[in-house]
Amino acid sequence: MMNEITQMLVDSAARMFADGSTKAVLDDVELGVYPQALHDMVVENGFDRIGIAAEGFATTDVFELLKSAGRFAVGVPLAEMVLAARWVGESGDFVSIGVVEGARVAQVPWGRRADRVLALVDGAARIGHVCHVTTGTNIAGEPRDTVTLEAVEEIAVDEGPFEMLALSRVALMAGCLERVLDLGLTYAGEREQFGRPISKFQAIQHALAVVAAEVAAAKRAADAAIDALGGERFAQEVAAAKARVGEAVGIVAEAVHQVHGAMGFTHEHELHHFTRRLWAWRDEYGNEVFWQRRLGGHLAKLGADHVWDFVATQS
């Protein structure tokens, strides 16, 4: 359960996201229009700085904020803004984050607008100014650019940056899954067939029950990874969470689209903004197979005599 300060943070963020991340804004994001109004609200209210220790928030608050962002499919790269400020410090410029691939940095959210990019490579981090951008998008239409950097310098990040970014996607997906469940429940209660809401039909009830169970499991996996922040099991809890939440994404998105029928596949309906982000975020910073292999490798190193202790305890 969230404490009072965290609850106030999440509630304030939700009101801001509701105003600044409407369907019209998300439609524009797919056209390459940056949601500057929402960005300005985030910065003016200090939400981009909550990861900085001096601000007085717990590290767990970062990921509670991202859950809320996921519920609204926010168009700004909030995870990158918050974590970059945490690792680089408040700088006044726009810093995004990506992963080194060869001589360039790939999959950079809104790299075309970034002043600098924090690049991850082999567990280390370096930062540089953007000098060239090749634009691209993920399957949700969110900008994911490839950039070349200049004036690059190494920085120290001692808390597993790749795992932290994977956890950011876990938190975003957990919040987004809740929203997709809400959309399914609302539509089933409003859509009528043969003179009654489709929520009265057993097949629809069964589908939504499966969705609710998957969303609950995903939330619990996300919370376990968030609770493990700073602990010895953090990397393993992130692996379990990214794999389990990714598995839930496939089941939930399929079922809720089926509940919506043809309506859910239209661009005019808002459902696709959430399901396509789920599909995109599932693959960012390692898909289910990637993290299952990591977790499996860790368990194999423990040896058969120690696997049950690992599974049955949290220490």
Contents of the next structure:
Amino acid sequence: MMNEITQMLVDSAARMFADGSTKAVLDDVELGVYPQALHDMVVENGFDRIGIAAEGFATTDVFELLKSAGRFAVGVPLAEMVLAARWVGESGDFVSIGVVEGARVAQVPWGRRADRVLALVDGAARIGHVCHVTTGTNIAGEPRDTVTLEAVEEIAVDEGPFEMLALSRVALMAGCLERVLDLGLTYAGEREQFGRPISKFQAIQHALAVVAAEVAAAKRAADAAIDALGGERFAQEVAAAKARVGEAVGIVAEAVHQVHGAMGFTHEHELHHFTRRLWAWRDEYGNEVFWQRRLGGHLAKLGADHVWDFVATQS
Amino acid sequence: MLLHFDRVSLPDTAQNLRAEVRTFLTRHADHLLRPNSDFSSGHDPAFSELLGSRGWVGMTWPKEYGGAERTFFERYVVTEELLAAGAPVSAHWIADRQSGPLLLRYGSAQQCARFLPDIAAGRSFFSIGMSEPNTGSDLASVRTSARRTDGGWLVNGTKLWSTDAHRNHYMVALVRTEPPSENRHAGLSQFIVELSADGVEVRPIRNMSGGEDFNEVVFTDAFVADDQVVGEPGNGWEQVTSELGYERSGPERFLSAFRVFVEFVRLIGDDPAPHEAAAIGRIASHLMTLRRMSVSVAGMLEEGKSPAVEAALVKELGNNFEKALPEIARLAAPGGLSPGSFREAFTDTLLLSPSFTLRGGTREILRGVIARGLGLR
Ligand SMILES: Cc1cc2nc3c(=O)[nH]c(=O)nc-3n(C[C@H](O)[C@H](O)[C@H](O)COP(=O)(O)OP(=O)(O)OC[C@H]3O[C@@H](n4cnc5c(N)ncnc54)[C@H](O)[C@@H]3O)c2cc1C
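Can you switch from the form predicted alone and show the form predicted together with its partner chain instead?
Let's see the whole complex now, leading with the same chain.
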């Protein structure tokens, strides 16, 4: 059960995202236009600071917020804003986050706009000023730049930064999956063929039932990983969640596109903003197999006769 | 929110029981010889009686009827530990999960007093008599019928696929007590039929895995006394649809193939190749999630809700998982199916697997239930 503070946070975020993350904004984002108005709203309302311990929110609230952000495919790099503020503190700088790749830092959301970038390497982190940017995008058209840093310093993050970023994608996907289910249900109820709504055809009903099952599983897996924050099993729970939610993505996106017919294949329809983000996020911070291997390696070390105990003593 | 599975954790009281169950299982390891963890393929009355004497059958029922007044969470822990260990639970399973709760809810005080204590002792076993030769998914079409006679009813007709009817004591049979009418769900009743009674003929049917678990049960003027009618005559449909939350969401809906996983991990050892580790992790990620969803439903049951749609979701996902697990393991198993404990668990489970998405409501029927829950029908 969500407590009242979390519920208020999520509700007010949802209202803000609904206003600030419209189809027009999402289209702009993909043309490289930064959603400044939404950004300003996020900052004015303090959403970027909720990960800072002194603000009085629980760490889990960060990820509840990201679930809501995923529902609206928010165009600002909210996960990076919140986690950077948590680890670096408030600085007034725009700090984004990426992964060290050779001498550079890759996969940086809106690296082109960042003053500084936090770079993850082998479970540790460092931070530096951006001195060179090669722009790029993920499959959803979200900016994912490669940057070179200068004046780099080590920075202590003692809570598994890579897992935290992976969990951010889990939370975003969980919210986004729910939205895609809703889009599928709505469209199936509205679209008529053969004189009735397509939702009356058993094949469509079954397709959406499968989608609902996957979405329910993804949400439960995401919540479990969120609940494991700060616990001993955090790494394994993130692994399980990123793997499970990633699997759901493929099934859900495919089925809901099928339900939408040609309309869902158009640029004009909003569905692709969500499905393409799902396809992008499942590959960021480790895809399904990456995390399956981590989890599987852990269980293999525990041994066959301890596998059940591992499963049964979960919260 | 649509189909939400709350974050429910098992309370400490339930977790504490786990160690007790494991100690019990270690002590009675001679009963754990099956290579699979399918809930309906190990019939062992002696084991059921041992469980009964520990208070682990009818756990949630009132003490007055032999129960232990424990929570659904505690029952959850006991059942999942038994299944994961591959324990032979089939003898008492249906009575414990279904028939007992049915009587508690709809039966008379006299019926409860008569039947429940023996069930809870692990000595009285029940079968389900719903399906017939011409009645499968369309349950309201049952033709087995009963007509009034002195002090009771005479039953005629045939039940099919009745699991363990050849070795259980009673069957709860869904029968027509009034001719079919406009309302297909009217005129149906549930009877407690003694399987050894005159006019009841039970013929085992061999399944494709070689087992003889399910049966054809033919009634020829079989007498059922009035006091063996569950609730009111005509109330049968409500009864059969009311317990779906219990029937469909438990750990038996996703643990049938669990032993394959254990033997797979054993086969691979502690230094897995990348694809082997991925297979283990993939299975585990599903299992961990399913178990949490199933515990969420146990939480809803504990709160007195009847989560039929959520239960259908767990069964849909769980049964698909039970079928996928052996396949994922097979393709990643080093040495393929060379002789050994992995092969044994795999073969045993694969041969049972077609039944996973049939028994207890087929995949297609469950998807229909979910679709209704989504407002599509
Ligand atoms: C191992 C095992 C144990 C069993 N034990 C018992 C027991 O103890 N007691 C008991 O009463 N029954 C038992 N059953 C029977 C079980 O409940 C039925 O198998 C089940 O209800 C389906 O009925 P059917 O097999 O006649 O299939 P059918 O209903 O004939 O279905 C055949 C196929 O058609 C599909 N189908 C049917 N209707 C629809 C529809 N409206 N829309 C889409 N698809 C549809 C089904 O999903 C299935 O794929 C057992 C079955 C098995 C396999």
